[in-house]
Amino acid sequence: MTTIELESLIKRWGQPGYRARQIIDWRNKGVSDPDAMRNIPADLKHRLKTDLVCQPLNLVRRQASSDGTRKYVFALKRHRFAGKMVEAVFIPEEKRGTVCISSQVGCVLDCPFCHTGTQAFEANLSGSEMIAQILAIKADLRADPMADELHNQVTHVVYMGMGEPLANEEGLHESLAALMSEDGLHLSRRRITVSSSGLVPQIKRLGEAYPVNLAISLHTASDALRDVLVPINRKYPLSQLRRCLNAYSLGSQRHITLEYVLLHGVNDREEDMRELVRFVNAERERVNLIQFNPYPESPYTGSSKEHMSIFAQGLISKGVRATVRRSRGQDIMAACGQLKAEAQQAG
């Protein structure tokens, strides 16, 4: 709800409207138990209780990496869909703390080296959903007495957990616009990136609503073999693709990335760094370069760390500014392209 809807609400409950903005600014610290709100009179707890809190998901596990890293998994409580998970991730970093959150439950695209994607899709989560995994994240933390100070916070929200956010169009702007809104989450759209594997038109549409941080799943700049990693590519191809990222809203000092999953003997070639020059605009993206993550019965293995460097190098050399992420949660089977919850919430 909006500061200006809940203040209505709770004004024709007899309270003073100036407790919406207090009770707001608690939902966005991620307390949601009213008993928890210090300032917040005892009958009007009692009330919201009964009459207002809603929790959409259920937290059914949670794991810690070795790294700092936490994976979340989430149990949907919509009676259509209730028991179907999806997992979320929180990555700490020294002055930031990254939400990694998902958009579907499974996945619509079936690239073959993405653990999601071997996952059949089965819903679109609400805005709402999205939102609860990052409030429901913040809560965790905010829990925890063994969190450090620096890493109990949230301070940038990527759409890169399970499923495609823009083949969720709507639910997605939902979420953005909670948020980016002085009312919700109040988030700098510079502390928001979207991943997309290539929707030309709702690329489009995202720039002009939300021009927020975009990322590409590119892996390839070859049509033919990027029909394959990336079946999408049939749909809206390099060049369609290639003219969307040119008209993109980017603000100053802003970049669109490419991201790129090297594949052993697959993606990884001099011919598909040749292509990936050709292919990039170096005056807007950048290149980051990402180590494949295994998981059971993969088809493809991953080019070794030194090869990456390599292959990073030789596109430095070129003009092309990239970068080799860090894998992160891998242990607990939290990094890029591996979360994929079961369907069914366990006993």
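As the structure is a computational prediction, the values presented were derived from the model and not from experiment. Numbering follows the first chain given and starts at 1. Compared with the form predicted together with S-adenosyl-L-homocysteine:
- Two rigid parts turn against each other between these two forms; the point where they join, the hinge, is 53 in the list 243, 53, 28, 237.
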The other form holds:
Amino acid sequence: MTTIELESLIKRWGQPGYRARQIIDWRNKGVSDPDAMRNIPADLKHRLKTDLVCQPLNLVRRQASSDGTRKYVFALKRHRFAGKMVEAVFIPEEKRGTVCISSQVGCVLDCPFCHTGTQAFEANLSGSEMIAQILAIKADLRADPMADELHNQVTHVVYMGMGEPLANEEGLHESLAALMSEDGLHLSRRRITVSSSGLVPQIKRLGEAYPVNLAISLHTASDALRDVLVPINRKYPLSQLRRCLNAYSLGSQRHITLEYVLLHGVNDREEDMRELVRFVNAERERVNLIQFNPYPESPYTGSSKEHMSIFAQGLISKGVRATVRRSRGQDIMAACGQLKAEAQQAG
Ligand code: SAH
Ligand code: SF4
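Switching from the form predicted alone: structure of the form predicted together with S-adenosyl-L-homocysteine?
The complete assembly is shown below, putting the previous chain first.
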């Protein structure tokens, strides 16, 4: 809810409108339980609890890595979808804190190297359920005396958790509006990244409505191989993706990120690098090489760290900006979907 929406509701309850701002301030800090809102009178707290859903998710499980990365499993409460689970992650770095959120329960797109892709698609999250992941993490960080000031701030949000955000356009747009609004978390578009496997019309609409940072799961610049690794390629092949990326509006100093998971013997060979160099629009794009996160029964193995740097150096020597994504939270169930699978087994 925006302050204005809450204000008109509260006035209908016979309470002064300024209470809306106080409640929204608590919410944006991650305090969702009305009982913890110290400056709110008891009768209004009661009304909030009985008439509104203050926290649409239940925290089911939480795991912290020795490097500060925290992983969370949330269950939906909504009718029909109650108990369905998604994951979110908090990744602290030197000067930023990134929350990675889920947009769907499962995914229809079936990329064969992705754990979420092996799970059946079950639900689109609402905008509120996406925002609730961030707010719940904020609350958890506030409550943790071990998380120091510098390392417990949420400064960036990435849509790189479970699901394909652009296949849930309504929920995505709703959540982006709330993230960016002054009323909500008031995050600049430069601090928000949407990752997509390449839904061309939806990318175009995203750029027009919410020109946030864009990351594309490319993984190969060969159509034949991409048809297998990222099956949506059969619908939107590389030529269409290329035109769409060239048209995506970039603000100053920003670039589109091309994500590339290096799979041993599959997309990490010399010829794969040559094709990638031909595909990349080096002025506007950079390649982010990602270490494969294995999960039980995954059909692939990742390239070695040494090979990843050779691949990166090869790209750089051809004028392509390339970075290697540091893998975080290696000591916890970090591959997307794994902690949820464990939570489900445990019941
Ligand atoms: N559906 C969106 C966003 C979620 S996946 C997308 O595909 O972009 C976020 C990123 O994690 C994508 O780049 C995806 O390809 C990558 N990914 C999926 N499974 C992975 C694994 N096992 N190891 C490493 N990266 C993986
Ligand atoms: Fe879905 Fe992204 Fe996983 Fe592909 S990589 S199955 S699009 S979540």
